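Form predicted together with the named molecule, single chain, as structure tokens, below.
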Amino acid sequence: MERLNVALLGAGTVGTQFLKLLSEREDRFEALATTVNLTGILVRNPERERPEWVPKNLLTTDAEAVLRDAEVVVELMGGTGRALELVDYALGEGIPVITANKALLAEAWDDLKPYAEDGMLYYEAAVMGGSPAVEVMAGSLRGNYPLELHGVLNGTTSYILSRMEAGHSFGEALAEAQEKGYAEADPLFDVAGIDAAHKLTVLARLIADPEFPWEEVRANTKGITHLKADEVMQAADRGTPIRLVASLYGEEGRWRAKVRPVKVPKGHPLATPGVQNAIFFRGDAVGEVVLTGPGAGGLATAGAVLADLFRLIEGYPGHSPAPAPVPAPAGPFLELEEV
């Protein structure tokens, strides 16, 4: 058996998820010849309170002696601060890194990207939480080139639009998509379109142009705060429910992102309900393709955060961005109206 050294960076929603799949997976581990040995999990606070299945001596303040003896640094604390220093470190001393981190992936790329681009950056749990995404833009989809991406990329959002249709208030659905793990930190990166805005940017880079910048994305990011529950009501009886849509396609030779509230046509699978995240792809080659599946909470994304350690241990790269930009493409494209 080999031992593999594994640092945990964050126990929270999805950390803590992340460490149950490890306590239930050890056949899969056994098949792989190897044995996962946590060098330590780093938490703001080691004594409060968590399930039974977390080891309790392994939780402490201490980075350095987390990342002393790492062969992998799996980063779930989140944000853009203190993470990026210590991903930083551990890519830097050659460590991969596996993360779920969307905003440093966005935010900080120009010192992620010679590391994405040496296969040393996994992060198939950065968009669409549980459900296949970066993989299929990273790997699968690349023999196409892409003419148009319209993603509905936020869990939380889409929960929220769907209580609303069936009557509930803002509030309420917010503190619903809290309490279900589904919300950010801040749950103003959700409702005001940030969290979609990063993971948009993140999948331009894997399709589009390696270098797309986060600032156009954000600049372009427009969330749902303004909608009114009758207008969300009203839309989805006539069979055009609202949902938060980030696009890329194509204009006047260039390429575009944005996201925003939008009618979905009848029937189109961007009407997702509840918590589920679709992206409508079409590439040149392949035509349209669909992904569909749970995009936020716990448990769902811990699965992703599993398969891309299975991944690394079996001997894969990381995602790595497009080889070089493509060309925008000329519509039409899906038409979807803003509101």
Ligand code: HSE
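Based on the form predicted together with the named molecule presented above, generate the structure block for the form predicted on its own.
Since only the chain itself is given, any partners or molecules it might have are not part of what comes next.
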């Protein structure tokens, strides 16, 4: 059996579920003639209470010790500060990185792009959690010229809007989402649309332009905090539920990206229930393709992280961006009324 030294950076919601899956999938690793050896688990506070399956003896604040013998780094810290520093170091040392960090991918692309092109960066879990959006866009759909893409990419906002349709205020729906673990204690990235904008940027670089600028997506992002319960209820009653939708389409000869709440026709794949995510893609060869799946929750995201680890062990490279910019289409496109 080959031993693979894996360093885990972060043991929060996704990290703890990743550790659980690691312990439950030993038979899968055995089938690949591999055993996973954790070199350490980097955390901010080793004394914090964690599930019983988390190996307490491996928790540390010493990044150097965790990375010293690592052959693979799994980054689940989030953010663009310390995470970028450690990911940069690992990649620079020739160590492949598996990450669910869409903020890092969106905002630090200048640093990461050369490694992504070399197949050293694995990031299936960065978009739509456990649903295979990255693999599909970077793989089976690459034979198409993309015509448009629209996605409900943030399960937290979908859950909040679904609860507002039932008569709850924004504050009540948000508190419920936090109680269920769908929203963080600080939900700004979710409700302001930034999380969806990060994910749209990742997708845009996979299908349209490997250099698609994060700043442009951020400048055209609007969240859901301005919406009132009666407005959301009335839209749902009229058969056009409101969802936060991220869109990529052509306009005046160039690609445009937007994140904003829109009215979606009832029954359309983007009229998602609960925390469900969806992508509506249209290509010149395949026509319309719809991907749906859970977009919030540590376990689903951890499953995608583990899938990338299997992918690496099986000898496949990480996810590469589009090899060159694709000309922007002229339309027509799916019409969605902004609110």
